[in-house]
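Form predicted on its own, single chain, as C-alpha cells, below.
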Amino acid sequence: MSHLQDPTGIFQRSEKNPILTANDWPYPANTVFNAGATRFEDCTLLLVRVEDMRGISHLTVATSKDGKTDWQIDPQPTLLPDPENYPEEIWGIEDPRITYLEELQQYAVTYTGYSKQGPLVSLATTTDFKNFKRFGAITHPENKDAALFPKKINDLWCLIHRPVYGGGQAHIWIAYSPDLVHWGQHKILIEARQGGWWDANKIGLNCPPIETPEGWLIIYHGVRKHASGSIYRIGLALLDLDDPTKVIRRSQQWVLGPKLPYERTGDVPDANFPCGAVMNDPTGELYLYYGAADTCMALATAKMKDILEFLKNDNS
C-alpha cells in the first residue's frame, strides 16, 4: 500500500501535500489550516483559517482551477474578527464551513467565534466572498464544529453543532430554525463512543453534510486522548435523506488519521481536521481539504462510490 493511502484504502493523499503553508501567504502568518471549501466561479474556493503572529485567527480566500495547484490567495485578510460590533469575536474567528443555500442563492459560512466565555457558533452569508452579512452568534458557548444542510427539511433549516457540557463529553447534535437566527429542537444526533474506541468521549462534525443517493454523508472527527496528548482522526456516517435524525450507518474504523510528517508535527501534533469537501463530478471523486497539525493545508481524494461501499460494510 502506498504511504499516501489511508489504511482502509479509501482516501489517497495528494502528492502535492501540503498544498498550502504559511510560506505561500502574501502577508505574515504563523499557520494556515482548517479551511472551508466550495465551488465558486469555476474554481475551488478555500476559506482558510489564518493564525497571525499574535495567535489570533481570521479567514482568507484561496482559489484554484484544479483544486490542487496554482492557488491564488487574497492579498489581504478576507474576513477579520470584528469585536467592536461582535464581541464574541474578540479572540478571533476560526474553522469555517461553507454551505451553498440554493433557495437563498447565497453561501452560508458557519464559523467559530472565540469569545471571553469560550468558543461559540457564528453565521455569515455572502454571494461573492468579498462582502459578508454577519448574523452574529447563533449558539451559546461552549459550542463549535457546526454546519448547515444545503436545503430545508420539512420547511426548516437544519444545523449540526457540537456543544460541550459537564464532564467534557462532546457529542454531535442537530437543531432546526425557520429563519437561520432562532434555533430549537436540539437533540443528540451521534454519540461519542466509550472506552478504547478512536472516537470515544469527544467527536465533532467536520464538513457540511453531503447529499448522496444513499443518504446525507457525514464526515466527522474523533479525539483519542493518550498520555502525551490527543489524536484527531476522521470517520464517516450516513443520515436518512428525509429525516436526518436517523443515523443509517456509522463507520467503526477511522478513514484518515495522522501518518505523515506534516500531519504529525506542527503547532497541534497528530491532528487531521477537514472543514470542507468538494465533489469532482466528472471523476466521481470527493476532494477532502484538511488542516494538518494546525499548521498547513492538505488534500485527500476518494471515489464517492468507494466511500458509500465502505460504509455499507463497516457499519456499526
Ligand code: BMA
Contents of the next structure:
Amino acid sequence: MSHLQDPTGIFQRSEKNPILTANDWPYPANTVFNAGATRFEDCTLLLVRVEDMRGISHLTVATSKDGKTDWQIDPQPTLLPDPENYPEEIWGIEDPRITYLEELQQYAVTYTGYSKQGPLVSLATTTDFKNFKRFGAITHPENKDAALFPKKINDLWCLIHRPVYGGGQAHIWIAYSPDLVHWGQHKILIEARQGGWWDANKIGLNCPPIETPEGWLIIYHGVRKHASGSIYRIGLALLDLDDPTKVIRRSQQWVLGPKLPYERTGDVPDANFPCGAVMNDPTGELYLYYGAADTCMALATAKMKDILEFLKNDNS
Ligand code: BMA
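Here we have the form predicted on its own; I need the corresponding form predicted together with beta-D-mannopyranose.
Now the complete complex, all chains and molecules, led by this one.
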C-alpha cells in the first residue's frame, strides 16, 4: 500500500500502528514512546519510555510473542528515576537503548538521565528486566543518543554517543572503554550535514549498531529545523566491522520520515524516533520500533537485504 511507504519504499509501516499508546497503559500516563527493543525469552521486549502526568519519564517493559500484537505491559513502572542516589536522574530517565553483551551475558541499557545541568548518558545492566544494576552517569552533559556495540572490538568496549557543544553542534561520536565506565579515545564518527539537507546541523544514533555481513548498520536521525519547528527523520550508515571508526557508507536520502497522522500530530509533531530494532531471522526482516510524535509507539519493517542494497546505491 503506497500510502504507508516513504518514497524509498524500504520500510513498511505496520497496519497495526500505533502499536502502543497511553490508552493501553495499565496505569495513568501522558505518553508512551521511544522504546528500546530486544529479544528476550522467546518474546520481543520493549523498554518503553513513559512520561507521567508531571512530565517526568520512567521505563516500563512491554512484551509480545510476534513483536506486533498482544503486548503484555508491566502493571507498574519497571525502572523509575532514582534521584536520591543518582541526582542526574532528577527530571527523569529517557530513551533507552538495549544491547546484549554476550561476553558478560547481560543486557546493557544506555539511557538519558535528565539532570539539572542537562541530559547525559547513564548505564545499567540487567539479566531479567526486573533487577537493574546502575553504573551511574558515563558521560557529562550535554550528551544523549548513546548505545554500546554488542561485543568488544580490539579488546575494548565501544560506545556511540552524541555530545552537544560549540553553539549547538551535534555530531555522532565514538569512544572506547576497558570496563564500560571509563571512556576515552573520543572521535567524531559521522558529522551532521549542512544547509538544506534533511540531516543538517543535528544528528544522533537511534538503534544500537547491528552486525551485518557488510558492516555495522547504523540507524540514525537527522533534525531539519524550519520556520515552525523541527522534522526528525531516519537515515542509514555502515561502519567497518573491524574498525568502526571507518564509515563505509552513508545514505543520502532518509528512509523513514513523519507522514501519517500519528507521526505528524502529538506532543512533539513530526518526530519519528526509534531506540531499538529486532532482527526477525526466519524472514530476514528488521523490525524497527519508533516513537511517533513523542506520543505513541509504532513499527516499521524492512528486508535487511533491501537495506544493504539501498546503502550500496544511495551512498554519498
Ligand atoms: C530528541 C530526544 C527524543 C525526542 C526528540 C523529539 O532530542 O529528546 O527523546 O523524541 O528529541 O522531541
